[in-house]
Partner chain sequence: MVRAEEAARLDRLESQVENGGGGAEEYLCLVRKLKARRSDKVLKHGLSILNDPKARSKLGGEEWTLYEQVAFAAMDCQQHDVAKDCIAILSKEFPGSTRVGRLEGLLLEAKGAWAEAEKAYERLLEDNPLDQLIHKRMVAIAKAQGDLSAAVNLLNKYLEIFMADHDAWRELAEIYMSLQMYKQAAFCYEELILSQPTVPPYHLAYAEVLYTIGGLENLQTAKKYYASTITLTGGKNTRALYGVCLCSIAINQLTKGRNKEEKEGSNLQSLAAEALQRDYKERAPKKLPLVISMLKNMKLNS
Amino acid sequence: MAEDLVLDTAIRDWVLVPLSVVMVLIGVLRYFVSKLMRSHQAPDLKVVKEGQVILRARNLRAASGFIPAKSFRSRKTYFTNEENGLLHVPKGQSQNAQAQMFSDPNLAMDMMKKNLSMIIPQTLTFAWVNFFFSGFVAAKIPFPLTQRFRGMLQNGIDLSTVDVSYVSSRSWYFLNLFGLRGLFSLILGEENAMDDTQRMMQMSGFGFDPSRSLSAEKDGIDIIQHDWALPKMEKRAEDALKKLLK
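Go ahead and give me the chain we just looked at alone, the form predicted alone.
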């Protein structure tokens, strides 16, 4: 049977609150440091143009039913024509995103700076937490949880008799590490807030590959079966008005 613990208020004052404040301050400091390390480059006009073409193709796919069949066919030919279509990528012109990163030293340097701004603070913070706060039961979740959450909430505590709702200091560090996006959106703004989950996803990528996106949009438009959503619209509007007037 799980045991109920009485948490000392000193744990709140010297473990829970300092750990939370430090995680927030490190997140804000890391944002400004990464902003200073970021190199400002003029956008590639070719990449911007291809991105706008992709957005236009997506809008066409989403609203294809609101234009007549003749207009849809002309737009489809304009985008997917094998000779000069905007979405057509000739063979041999597509470039691998990884090869593009290594061919551009500035892009590779920005990637390395982004990784360092994430890895170094995380490593130092985890070492600090593990050295000073290891083994503390820092908080308690105010609702019951199943045994599956024990490994996530009680990292560093090897006691199976403690209720699952109690959170260790090390687990509290990980909860703050991956769950502060809402707070950062209030402090830094929604466009600047990014949690470490998204940073890890960016670390695994090697940049934007426009040729692959163009080919995917071309295939998406090719398989669309046009179904006009506005036939006999006047008749439908007339029937709707008659129902309202009755």
Second form
Amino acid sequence: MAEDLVLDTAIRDWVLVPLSVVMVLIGVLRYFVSKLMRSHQAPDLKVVKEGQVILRARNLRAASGFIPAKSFRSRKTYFTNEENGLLHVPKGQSQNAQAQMFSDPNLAMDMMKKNLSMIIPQTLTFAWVNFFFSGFVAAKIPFPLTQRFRGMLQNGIDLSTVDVSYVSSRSWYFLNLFGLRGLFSLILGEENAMDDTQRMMQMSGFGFDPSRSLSAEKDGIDIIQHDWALPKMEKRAEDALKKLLK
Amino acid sequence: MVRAEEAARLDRLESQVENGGGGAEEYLCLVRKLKARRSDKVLKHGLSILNDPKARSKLGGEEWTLYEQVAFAAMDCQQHDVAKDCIAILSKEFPGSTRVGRLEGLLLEAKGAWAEAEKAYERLLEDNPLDQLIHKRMVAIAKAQGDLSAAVNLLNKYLEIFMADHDAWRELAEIYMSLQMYKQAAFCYEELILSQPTVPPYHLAYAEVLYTIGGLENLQTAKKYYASTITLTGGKNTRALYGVCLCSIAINQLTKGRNKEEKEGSNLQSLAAEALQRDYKERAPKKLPLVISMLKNMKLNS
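Go ahead and give the structure of the form predicted together with the partner chain, now that the form predicted alone is out.
The complete assembly is shown below, putting the previous chain first.
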């Protein structure tokens, strides 16, 4: 049945706006707390060196066409040499990266802190929303949805005949959760626009795993065929000069 | 590399500030961002801001960055007392800071006290072994003392760790060139080309090194790199045009005995010669006869 429900404007004043404001404030608070709690991790020599090696290897792959074949070959051996090449990681070491990451107390603490700072406010806000703002229709979504979304969006409303476009405040909470990233980037400056979705994605990847990227770069360099771009340059220079002289 | 529009803005701000209009803070900010080296102006205007308590309090947190900037400028202009005052104020505010320690080391360097400066930097390096700027200062000390081989050693050790730092590669290339170690300089320029393949000066420098080393293969490669410089600069680089002509002559001299078919080469060479003549006609018409006679000689010899 598609009759139109008229929603009280008081809902907007007392539910939607306060919920958004609270979420923005919590995000800002979390940002400042994380800044306070951030422990200064002294960069490790090995990590820095590996980062730089990867950068250099990437440059080599990208611009290999610009240096003579001999130089390219010598650099290739330098990087991928089986005995002491920079990118060569002996098999035994590559498995240890994750174990190392757990055993290293600093890294583990850092990860835990980051996870906690995200999970706790989320849980609290969600519980608060459920407690105070459940059991009524909060908003109408402007486009029609299928019946599948009913369970997710209408959890407090126990009438099965209400159109799925009418959602509860829980869905408003989720909308804000994913959508406030733009607002945070305006308020907190460009680099701090991290919101929960990005943090969640970061949680699943276990941070910097150097040996994997090293072997990836090594394979990349091994594959590359040296295509010297310079001979074509002579022709192109001729054309450029011809154009200039015309 | 400073973009043209930002350089123009910098000049505009500079003339505005010089002529009494406001905007000194903006000018100093831009100088800081672009890392331009205008020490006398920075010193003058920076000091005028810092000595005025009202303007200083308006800066807020930027005050300390301005102190650092003025200290640098003062050292550059050999005004060591001014620098010393600035550093004293900074170290009172940030005791034990590496950044201030670096400034103190710089002051010792500026005064010429190399040994003490080295000791100061080594102490800082014990706490922060991965501080790039301090490593570079050690290299600068060695270079200033004229000990180029020590500078080369230090730079090599630095580059073993921070091998993606292309400024360091550039510095190493220049030192190698001054030491006439051309093969090593060529290696450094290759690194630079790898990291920034579309920057013409590196192609030009690499071509010049190859031309200097000599030998047929190197000359041919050098000619190709001169050609790529021409392509990247649209034919406006006079040095590259000369380079192409000279390379062609040298190659022809080396291959006089054998009948190589450098037909394509002569096309490029004649085009380059023509472009050179036109360039001189537009910009330095008095020297044009010299150029024409030189090119004629070259064609005769080839």
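Positions refer to the first chain, counted from 1. Whichever C-alpha set is largest while still superposing within 1.5 Å between the two forms counts as the rigid core. Because the structure is predicted, anything quoted here is derived from the model rather than measured.
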**Asked** Fitting the rigid core first, would the Cα of F136 be found 2 Å or more away between these two forms?
**Response** yes
